[in-house]
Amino acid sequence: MNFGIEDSAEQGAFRDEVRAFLATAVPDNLEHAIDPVDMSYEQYQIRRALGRKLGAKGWLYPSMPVEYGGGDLSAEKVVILHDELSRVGLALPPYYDSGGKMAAPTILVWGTDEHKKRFLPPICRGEVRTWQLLSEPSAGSDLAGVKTTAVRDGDVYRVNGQKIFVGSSHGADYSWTIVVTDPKGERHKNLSWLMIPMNLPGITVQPMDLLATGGEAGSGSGVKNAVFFDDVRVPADHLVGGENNGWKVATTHLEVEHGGTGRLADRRVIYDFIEMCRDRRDGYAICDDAGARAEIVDLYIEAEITRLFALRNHWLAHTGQPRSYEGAQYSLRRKLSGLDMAEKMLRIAGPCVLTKDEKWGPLKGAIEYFQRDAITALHPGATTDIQKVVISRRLGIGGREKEKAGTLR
């Protein structure tokens, strides 16, 4: 019997323009770093031109209105999207683009028409790209917390501080930034957001050196940096959703950054794994002891469950139906299965995961920089204590009232 979920006649000529698509759009000489830090500025560029092929078709940003330069494609195709990119290796973005992910969703909510027409259409097109400008080395899980100063001067904010596990390699086009605009003001009405563009004077973005910067799902970072503000002038038009509105636009931004709509890039490398223990040397595979099988068993499980809370999350966000703890519980699901998944592949296949040596590392490396990335995904988009929360608060646990889940378009 096949339970597997075939495509309608109209999905799967879908499917097949999308492959055709790809098979001409992909060019040979994109190579796949096992390490995204490993990505050349050369590599970085070929993944740009192919973001902005997929936006001028509309599906480097499918779920986005038309109107701004997205596809506004149904939940299914946006998956059979991912479905096709993910066979040759790659995400939606391409490349990393984590502003642009989750503040398009959030201008779509929050800006003025305006703001609307200025600021997505780039973005959809893959004209610019964005980092989220959040964390600081006061305030990460503590969001309401952060002591960045954007203070209005006539016609520009000035803005002054300090953001941290910053973006990627190769810089970005604009920095979607929460900042604090009444200093002086009651805490979570203190805030707004600004998109703020890097060409400014009195940007500094610094490197830093992690064990890991992936995490995020999709396409990795490559490093992560610090950013520094000194006194950067930026155009008053260019904050949104109101001043010392920030916190109520951030729970759109963090409903997006938590998984409320789905995360769709899966960890490929979990069923390669389990492909590579099928493999015999010598007469032997690892699929051959009766404790792998079993374990290998549940790492699937493991995988398979998490996508398909993504997927429920996704087709939740997408046709409007009610939400509330879905998404964190999806992200505190990720974050935990990822490092269990992590200590069960060495238990399968033992010390040879710690390694990316050319010969003993298996996969090219791929399972030991899963190893790290599995400890570092505890914590970017909030940890799993922070996830925790959110479910309790959405639940109405304790006996408060119970929260509403981010508005979403």
Second form
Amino acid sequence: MNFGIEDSAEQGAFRDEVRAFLATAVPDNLEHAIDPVDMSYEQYQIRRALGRKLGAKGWLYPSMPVEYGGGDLSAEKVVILHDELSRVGLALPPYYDSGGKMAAPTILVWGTDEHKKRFLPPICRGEVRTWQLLSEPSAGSDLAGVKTTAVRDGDVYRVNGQKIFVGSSHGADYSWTIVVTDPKGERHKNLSWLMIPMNLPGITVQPMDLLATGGEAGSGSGVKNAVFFDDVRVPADHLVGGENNGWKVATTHLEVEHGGTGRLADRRVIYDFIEMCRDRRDGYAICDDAGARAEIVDLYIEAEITRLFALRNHWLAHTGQPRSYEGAQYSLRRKLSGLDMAEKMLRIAGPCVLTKDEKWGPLKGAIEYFQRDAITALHPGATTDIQKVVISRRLGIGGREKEKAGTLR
Amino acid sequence: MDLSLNDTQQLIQDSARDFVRGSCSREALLEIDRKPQLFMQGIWPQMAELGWTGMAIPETYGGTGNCATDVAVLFEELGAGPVPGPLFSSAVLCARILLDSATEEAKRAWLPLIASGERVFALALTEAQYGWSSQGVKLAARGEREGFVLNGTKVFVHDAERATDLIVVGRIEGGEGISLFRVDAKTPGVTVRPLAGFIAGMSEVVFDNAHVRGADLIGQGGAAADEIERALIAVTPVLCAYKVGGCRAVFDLSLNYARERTQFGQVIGRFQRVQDHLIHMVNFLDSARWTTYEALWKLDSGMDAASSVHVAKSVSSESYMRACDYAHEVHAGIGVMREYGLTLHTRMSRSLYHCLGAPKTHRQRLEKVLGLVNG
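In place of the form predicted alone, the structure of the form predicted together with its partner chain is requested.
All chains and molecules follow, beginning with the one already shown.
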């Protein structure tokens, strides 16, 4: 076994190349908002510009094929890219783009050649931003129970309904949306996916007021929205993966969303927190207390396990190995360990973790944000209970045939 | 990056898996449990024949010089048995200590005999003040003209009842530090008394005026504390791999049971509360697996592996024990029937929990590595 990512001169040279690129491509006026909700439109635009620069090199979506604007990089180089971006406080992509992360790999599997040529290159080059629209007020965990309809009418689908917990701040160009195309059809056989241009008439975006957004360091999602469709006419050739075949298409989307490809953005906040506990001020350090030390070590161990699950999934997906329960396992771990870590931080460091006050809030408010975000992160990409259901089905615990993992390219 | 086994490791895994299924089947292990002498008569010669006693020993000393990951792949399969000691004690732990500490002459004298399986070594380190460091060692070695006289009591010594030789950790009277002695287990004054009960494979070893030759002092007298520490770091992930195998076995056992056992008119795996037990188990299994194999990779690559080793040992010891707990929740009554085989693991998971340092000990060492305490 080899857990290393820098075994050859080529990989070392790649790291140097990425580092040199970022040194010039990341502008001096890029600011890091601890809470993505606080990211200004100007700062968002700065990140979009950086995304296009990365996209031009095939580095914005480094695992996607070159012919569609990706980088088709080796598993090791992808890790190096994430590493280097993380070093400068960013992630890949540097702004929230669920369409790039989840729709693109799904379109790669289920789209026609025409769909791939039309939708993928703009995503991979960073020219468009896409949100995913799945949850509805009455369909969260029960995704197959969505009610937003898309009824065929000549060469368009007329879309009506409401989606929630959508995307982020500052708008999107497309919405990758699961809809009901056969309202009278059998459950699981009545769904389809539409790539809906967000500039069509009849779309309303309304911000939601949430505890936090449950995002990731460096590409956090910012404000979540409710999106309303009022008789929106979507060109029929924007339906991807076949009419009423949407549940199968969803298996790929969910495989990615559930963590089947791993997430390489590390939780630097954990390591920063440990560093903070070592800091000695006025002769006192948090780690002077034996009980606190024991919990800090638990935090570290938990972070190690989560990191290794992510790395394993990245390797499995990137090298085309057989996969089963691993995606949901990683997602479950990440959610539960996040909550557990937040609680440990509260116990270890006291009420200061609850404030972003300039004087009293640690790490410029990063810990305070972690406290909120760890709770919010329990639901996006399926609840812990749904992750357990997926694991159980994949393992075949209930004696039935073992469910297959979602297809990746 | 490549998280798969290489061809050599695949072969090791296949042959070990065949061996465990054949010679160390559940029935065979239960039989050995009733008649422990069957192990050294029947199983041990086969293990030696397969070359496993020499895997962790360099070719110069009669072994095959495999890397730690190779050895770990073997031990993962043995853990799935669970095949009891003394392979780890002798051919991994004591071999490592001899390699790190012994004079060239002593290495040439003993390592080939360990590699061939003719001699079986066990480490007598722990005493009443239990712990896997030299701090609690009180056993006294009094110098005499021809060598030393040992007096003291070692307890919770793994595999002592199967050992031909003991590496005894003691203090030379009037000297500084910790020293190691090779002691023939048949030496007059040495008494090995296996401990009864839930415990597996551990004994009390009493030294009552046991005489050893001067040549049986291993390495420099008084300098062994650091050497033991180093050797323990190097072999710990191999023991962790054994626990990974144990986790895997109890998970597989429980998964199959949940898929087949019917209650209330359906297989019990249909119940989400039962599913939760299995999910805990697969999480324990994979946590133990990946922390262990990353530590092995670091060791084999010559990197500083200390933090990973401490993580792996903490995680694998707890994982194995808790995986067994959840297995019992899934199995209920049948799980505690000895003939079913689960209890072999349950007992092993407890008996190996402290071996090479309990999770608490490794967590405390991690505190040092992470810079939370000085020293």
